[in-house]
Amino acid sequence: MDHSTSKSCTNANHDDKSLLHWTQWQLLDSVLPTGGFAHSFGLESALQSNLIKQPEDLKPFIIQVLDNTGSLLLPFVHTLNKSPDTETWTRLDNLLEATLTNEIARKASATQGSALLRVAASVFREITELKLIRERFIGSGLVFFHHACVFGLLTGLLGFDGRMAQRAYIFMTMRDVLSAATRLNVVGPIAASVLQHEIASAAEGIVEKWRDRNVEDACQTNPLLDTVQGCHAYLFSRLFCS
C-alpha cells in the first residue's frame, strides 16, 4: 500500500470516529422527540408520597434512580449493544416485559421504547434494519418495544463501543430525572445543572459496578422506588405519565 492509500484510509477511519461522535450527540439530545419528558421516573408519585420533601431529597432519589437502572436495564443494553440481531432484541424484549415488575414501569418503557425505534429509523436511515424491524414487528404482538432493549440495539446497530452506550443510558436517565424535577418546581435549572454536574461521579461509578453484565444478573436494588412509581395511577392530578 503506497503513501497515498494509507492516508486516505486513515482519513476515512477519522471520519468514520467523527461522525459517530455527532450521531452520538444527536441521541443524547433532548430535541430528539422521543417522549422521554413526558415521564418522571417517580418523582412525581414520589413529591405527592412525601419521599421527597426538600430539594436536599433530590439528590440521594436520583443517585438511586440511577443504581435500580444501572441493576435493572443496563444488562439489556450491554447484551443487546453486543448483539444487535432481532432473534436476540426479540427474546430481551419478551423477558424485559416479564421482568417488569408494576404496569406504570412498564407502560412508560413500552411507550418510550416505540416512540426512539419510529424517530430512530426516520433520522437513521443509513441503518435501513431499523425501518425493516419497526415494519415487520409494529403491531404484530410479537413485542413490546421496551426502550432499554430499543437503545441497545440501536446502539448497536450505530457503531456505538458497549461503555459508551451503557454510560449514555445512564445519562439519558439523570437528564430525564432532572428536567422533572425542574418543571414540578423541586429546583430551578440552574440548580438542576449545578445537580446534575455534583451528581456525575456517582452517576459514573454506577457504569462501572453494574456494567458488562449478562440479563441473568439484573436486579432491583430499591424495590421501594419501584413500589412508589407503581403508585403513579392513583395520583389525584398529575403532569407526567409515569
The other form holds:
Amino acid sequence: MDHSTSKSCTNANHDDKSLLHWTQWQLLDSVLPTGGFAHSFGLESALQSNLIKQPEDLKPFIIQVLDNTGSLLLPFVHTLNKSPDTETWTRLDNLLEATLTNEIARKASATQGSALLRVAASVFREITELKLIRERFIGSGLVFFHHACVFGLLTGLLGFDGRMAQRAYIFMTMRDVLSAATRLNVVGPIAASVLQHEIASAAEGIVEKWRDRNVEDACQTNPLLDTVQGCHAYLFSRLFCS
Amino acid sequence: MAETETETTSGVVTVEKVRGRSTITRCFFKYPLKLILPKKVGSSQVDAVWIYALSYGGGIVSGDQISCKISVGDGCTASFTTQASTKVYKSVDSKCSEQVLEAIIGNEAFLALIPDPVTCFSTARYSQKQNFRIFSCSNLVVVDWITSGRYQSGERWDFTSYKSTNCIYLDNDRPIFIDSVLLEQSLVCDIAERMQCYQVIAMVILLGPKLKNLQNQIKEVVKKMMTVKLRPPTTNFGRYAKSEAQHDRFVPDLIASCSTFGPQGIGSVIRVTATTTEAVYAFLRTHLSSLEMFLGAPPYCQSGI
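Moving on from the form predicted on its own, kindly provide the form predicted together with the partner chain as a structure.
Next comes the full complex, this chain leading.
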C-alpha cells in the first residue's frame, strides 16, 4: 500500500467551497430519504377533477405549481437562509402555519419538514444546531416543522447562498411533481426528463421573479389549484398523501 | 381599543350594546364610501344590525382609496354587506384602487361580512386587505369572492391585477389565518389560462363557537358533493390512452374544498370555484341559510337571482 496516496485521499484539505458542492448535490438528490415521493402537489386531485385531460396539460400545470411555490414559499426559504437562527425559525414556522390555509398542503409541509430535519440532523452531524433544535422542539407543540422553513434554516446553516437555496427549492418541487406524474402514469420517465429540461427556463424565470421577498409579501397565485388540491381527501382511491 | 383614524379613513362603524341590544353607536362615512343602515332587514326577534356599503357611481374608480373600520362590541352581532357586486373600473395611468377593512370583533360578538363579489373590468388594478382581530369566543363569517369580469360580454380574467389579503389575529397579535391571493397577468401564465373554464372564485371563512355546527355540516356536505364529482382516470390514461374516452369526461362545473385552521381547529375555510356566478350564489344561499338565526335574515337571498 502506498501511504502517500491513501493519505491524500483521506486528508480533508479540500476547501469548503468544493465540499459544499457535494452537500448541495446530496440535498437535491431524490435518494435522500425525506419522503417527498408521497406527495403529488395536487396533481392527483387535478387528474381526478379532469383539469388535466392529456399529457400536454402537464407542462402548464407544473409551471403553475412552481409559480405558486415561488410566490408563497420562497420568501420563507429566503428569510431563514439569511437568518438561520431559532427565533426567526419559530416565528416564521408559526407564520407559515397560518399561511398554509389549505389543510392538505399544510399537513404535507409539516410531514416533509419533519422528515427533512430528522435526516439532516443525522447526516450533517457537524452542524450541532440541527440536533439541538430538533431535540428542543420535537413534541413541544411550539413549532410545526414546515418544509420551506426547515429547508431555509438548513441551507442557511450549511452556507448555501440565498439564490442557490431558492433555486434548489423550486428544483426540488419540480423534481417531486414530475416523479408523481410518472407514478400516476401521466407521462413515462423519459418524457418526464424531457419536460424537466424544457421547464428549466421557466423555472429559472420563476426563481428570478419571486426571490428575495419578505414573508409579508407571500401570496398564492393560483386559487384554482389551491381549491383542487384541497379536494385530495375526497378522492376515493388515491396513491399519494397530498 | 384605540381607534386610529386618519384623513384617509372613509368609514367607521361602531356597534355596542345599548339597553341589551346591538346598536350602531357611531357611523361615519365619506366619499367614495357610503354606508346605509336599514332598520328592518331581519326579524326583530333576532338581535343583529345590518350595514350596507355602497360606492358612488356603482363602482370603484381607478385610484380610489377606501378604508373602513368596524368595531363589534362584546356580545353584539353585525352583518356587513353590499347591494350589488363591487365593480372595479379600468385603471387610468396604471393607478391601483385599494380597499382596506380593519375589524375588531369582541368576545361572543358576531361579524358576518357577506358582500356580493368583486368584478374587475378589463385592465383594472385592484387590491384589498381585510384584517380581523378576534378573541377566542368571537364569531366570524367572511365571504370574499371575485368574478372573472363581464364574462358574458367576453371579458374573462382580463384585468391587470387583483390582490386580496385576509388576515385573522387572535388575542391582538397572534396570526391564525393569513391568506393572500394575487391574480396578475404574467409572462409565466395569463390569468385566464390559470383559471381554465372557471369564472368565479370564492372563499368562505367560518370561525367561532357559534359556527361550530355549521362548520361540521358544510365539511360533510362538501365532502359528499365532491366525492361524487371526482373519479380516478381510467387505467388507460397516459401514452396509450384512447384520447376520445378521456375527453368525454367533463370538468365539474363547481369545485369546493374545505379545510380547518387555527388552534383546536376553531375555523374552517371553504374554497369554491365555478363556471357561473349563479352557481356560487346558490351554494352560498343554500349552505349559509342557517345563519338566519344569528343575523335575522339569511344571506344572499335577495342577490344574484
